[in-house]
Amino acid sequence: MASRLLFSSLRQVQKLQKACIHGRSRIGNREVVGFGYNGQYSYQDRVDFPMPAIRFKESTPDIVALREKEKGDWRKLTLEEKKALYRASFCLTFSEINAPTGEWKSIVGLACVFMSIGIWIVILEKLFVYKELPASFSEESKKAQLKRMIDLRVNPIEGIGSKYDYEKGEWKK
């Protein structure tokens, strides 16, 4: 039993190693700078895990020259060079990641469209599907039915009959 568990765990490690080797061929000549979010060579802009496994852009001769210059005094770098170095490593800044996207507008729009479709379906069903209400739903019919229930003294203990004073001929207060 223990040997099976050991072999199955070793198989899992081998699969991860193969996946990492395969993933290394997919990233091109990007520099691997860390473990990353899930241990694979991928780039994701995330606020909760701001250290991706690889750099955003592939290494070009310009970026390699800037990286060599970066190893020296940073005061000698211009602002544009610092920005180019940052953009070579990262796609977005924190403020760009957290910026509102306006996606809520499309969600509200779609919700309004579906609600209007639902309202139109109800209107069309009332016009073309449902029949007219029976005569027993009219006010006169309801009053006649109530009078009949009082005359028959229906449910005199807890129901309608308990709320009617039969001696005075009116509703109890």
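Between two forms, the rigid core is defined as the largest C-alpha subset superposing within 1.5 Å. Positions refer to the first chain, counted from 1. All values derive from a computational prediction rather than experimental measurement. Compared with the form predicted in complex with the partner chain:
- If you fit the rigid core between these two forms, you'll see the Cα of K147 move by 2 angstroms or more.
- Here the chain acts as two rigid units, and between these two forms the smaller unit rotates by 15°.
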The other form holds:
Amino acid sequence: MASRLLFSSLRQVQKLQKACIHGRSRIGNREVVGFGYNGQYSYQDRVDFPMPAIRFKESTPDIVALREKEKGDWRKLTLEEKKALYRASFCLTFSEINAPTGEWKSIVGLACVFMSIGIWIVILEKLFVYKELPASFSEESKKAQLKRMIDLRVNPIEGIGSKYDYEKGEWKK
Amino acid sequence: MLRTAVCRFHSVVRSVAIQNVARTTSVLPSRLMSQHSTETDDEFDSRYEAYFNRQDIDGWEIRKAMNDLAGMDLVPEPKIVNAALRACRRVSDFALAVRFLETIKSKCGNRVQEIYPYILQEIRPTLDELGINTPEELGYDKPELALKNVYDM
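Provide the structure of the form predicted in complex with the partner chain, given the form predicted alone shown above.
Full assembly next; the chain just shown is listed first.
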């Protein structure tokens, strides 16, 4: 008795799991019309995979009536009915899928905002955080440094010493 | 079928090779690799036409073939499009026919000005016979409705 109860409850769980795996419990009474991307009952507008597994809208009475009419001659359908049929099956048309969203504007705008914040941080640090540059950065100090490097024949192969003509006492032409 | 044939061939080759290995050092080349498709374009077209022309085809199979065609590097020939539209008529799915025409237009890529009018001109009799409107006639060549972002709802 107990085992039978256990088995029957397990079977319920299994059924529920199956329904969840394929998403049957989430699609309402939408018609399943195909395999879809991976066997799950999902809807997505994709240009490279245009026919999803389920219809976009649930089967309301007026759509069901329209589907009955669809079984007849399509030339007798009005333009509004045809568009209603399309929108019952699909959410977006291709031109709507490919329509520009204008999202690039906010991306460019935000990028500019963050870059200007960075530039302001550098400016404010220059003004309020860093001390004056040391005396060795003055023009005379830098010239003296260069003179000393030449005298010491620094980097005679490829560097500064190789560009100086020591016999004539001037830079090589 | 192929597998058994390959296995049999392999065992034959192996026995021959083992016999010959004493005399020669060369071994018969046997490469186990897949073959490329040798289907010609005409065969491809007639295969898909026949697929769509099957009388008992259902919506699942139509969608499967259309999704496959949408994933291939080609624009379907007008005769395939005709057969597909007639298949949509048989399963009474108008939206599917219009969606397929949109797929064709999308498949034309950046040569839509050349290819799409040609296909429309070729399938025009079928469109008129079945009463299918092109996406342009339904006003779907330009965005009609905007979808609200799900994160803004």
